[in-house]
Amino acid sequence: MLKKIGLATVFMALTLGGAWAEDSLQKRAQGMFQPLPQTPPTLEKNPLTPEMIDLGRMLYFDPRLSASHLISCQTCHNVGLAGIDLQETSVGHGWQKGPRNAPTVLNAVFNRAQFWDGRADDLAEQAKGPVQASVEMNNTPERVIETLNSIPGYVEQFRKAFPGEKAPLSFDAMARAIEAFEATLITPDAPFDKYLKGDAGVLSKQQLQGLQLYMDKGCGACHSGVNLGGQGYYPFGLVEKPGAEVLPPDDLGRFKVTNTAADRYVFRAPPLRNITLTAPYFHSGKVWSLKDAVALMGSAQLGIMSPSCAL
């Protein structure tokens, strides 16, 4: 009987065995990344509202919040690109050049922090960023207030957004009403989110392969969550460090906000979602195909001196 019961259960094991092992990797993978929800998240400091988001929506759009009337929060973090320009880095006022890549603003709300450093802790502060940046969009809260208070729509668009404020126009409400828009501009239902949910059949043979890669080789360490990053600052270069067009020697990240020397060229581990759509990649913007940055990143973070890292 004993035996009978043995040659049973090896069967069983061999005839199932591929069925456990993705049942396992699914149950992993739902243990480290989080689905996208279907509405944008409840901000404590900014509760949503319909009339707010609209504002925030005119106000996305809007040039007119530049010195020049020509650079609006669309011009670099475009909604019909993923939420970038395609640009290494952005051109501002006069033609300038930043100095970094502009993230894409969409699941931005599920960052912990924004920027590349964290400067800003919300999409609230970051808003006002690139407004007074000389390098951006140059201009300055008080000029802003005074366009638009010289647009009624807009004056009667900010009455009804933020009801009962005794000035409801002002420059800290222009950025909580960018950051209401901001936060609606989220992208659940995703294949992967399908297969967090349940859906073990959503993926390809060759997806789930890169998503068991992905979990052994050690890119959740960083990219992990609801966004697959976006949580947390590590040093870029922990194992060997890239070469200075890829992480450039004046630019040293975190350090600049912290002061700390531990902050030397660490950053802010970006967000995957829709990272097909996104390039280039890195704070530079220097990498355009995504099988070299995951190769880069083998060899910067990891130790491992081929792409196998697959994402």
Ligand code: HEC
Contents of the next structure:
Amino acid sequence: MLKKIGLATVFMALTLGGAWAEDSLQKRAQGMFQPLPQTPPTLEKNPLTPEMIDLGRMLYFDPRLSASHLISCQTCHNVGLAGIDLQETSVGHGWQKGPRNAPTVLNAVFNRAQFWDGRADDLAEQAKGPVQASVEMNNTPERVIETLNSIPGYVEQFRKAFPGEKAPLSFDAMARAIEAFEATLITPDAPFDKYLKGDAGVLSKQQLQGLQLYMDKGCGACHSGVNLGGQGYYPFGLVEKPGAEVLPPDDLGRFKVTNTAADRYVFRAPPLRNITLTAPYFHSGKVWSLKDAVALMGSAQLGIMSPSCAL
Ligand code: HEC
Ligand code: HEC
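Having seen the form predicted alone, could you now give me the structure of the form predicted together with heme C?
Up next: the whole complex, starting with the chain shown before.
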């Protein structure tokens, strides 16, 4: 009797196993990830209007927000280059090289917090940083407001975007408008989104194998949700610390935000959407090949010691 059940099970697994496996793979993926929405999300603290989005677009591309009048958000987050600058670490004011790689602005609205260490809660708070950072745009809020006030087109546009406010043209309003524009920088309808919405045939066999490995090996423990990451903080080198070349000893990551010993070398697990377009990788920007980045993740975060064979 036992033997019979065993044989029947083997037979069923042979005939139906493929279809079942694919079906359950899709269900598992749907439990771990969500498709990107077609439209920008609702921002509770900053409801979007078309006027704010227009103004935010003007500001995003305007180098006059920088002290040199040479550098805009677009300089380091080029929307024609998937929202990045193709540099290991960014070059800003006076051609200084900053300490970290520029993450993409595409879909950044879906991250729980902004920056590699999550030190800004949202995009509006984030936008005030680079304008003032000495290695980025090196400006002051007062100078930005003075410059914008000297341009009649902006005065008019701020008034339209923030009607009813006593001083429509403010540093806060600038940041809110930039956030509104950035919220529109979303990339829905990737094949993976279609797969998550139910189209089982849209991914190739190799892509499905990759998805299965990704979930089986544990990548999804840290890179999941709508952005495949951007939600939680983990030590870079949970199992094995990468070398100083990739993990420079002087960047302590989230420790600088929380001042907690356990947060040394802790970083936000970055979102992996559009990842093939956003090399180089890691906060140090030292790894240019995605294959190498995945292999390093395998050993550093999961203890898979021969990544090229195991993955
Ligand atoms: C000189 C290059 C440079 C300029 C100019 C610049 N950024 Fe950045 N941006 C960076 C770097 C580098 C980081 C990562 C810094 C960190 O994590 O400490 C970053 C981080 C970000 C992030 C966080 C994304 C994420 O996933 O965490 C957003 C959003 C962003 N910048 C938007 C902007 C906006 C808006 C402007 C213009 C007001 C701007 N940046 C100007 C280089 C730049
Ligand atoms: C324990 C959590 C954790 C696990 C598990 C994990 N990662 Fe990561 N991943 C991170 C963190 C944190 C970073 C950011 C490291 C840094 O640069 O500071 C990262 C960075 C990356 C990057 C670079 C992204 C970029 O924009 O530079 C890629 C690619 C990546 N992970 C893929 C994977 C893959 C594939 C797996 C499975 C083999 C995996 N990760 C497993 C936490 C994790």
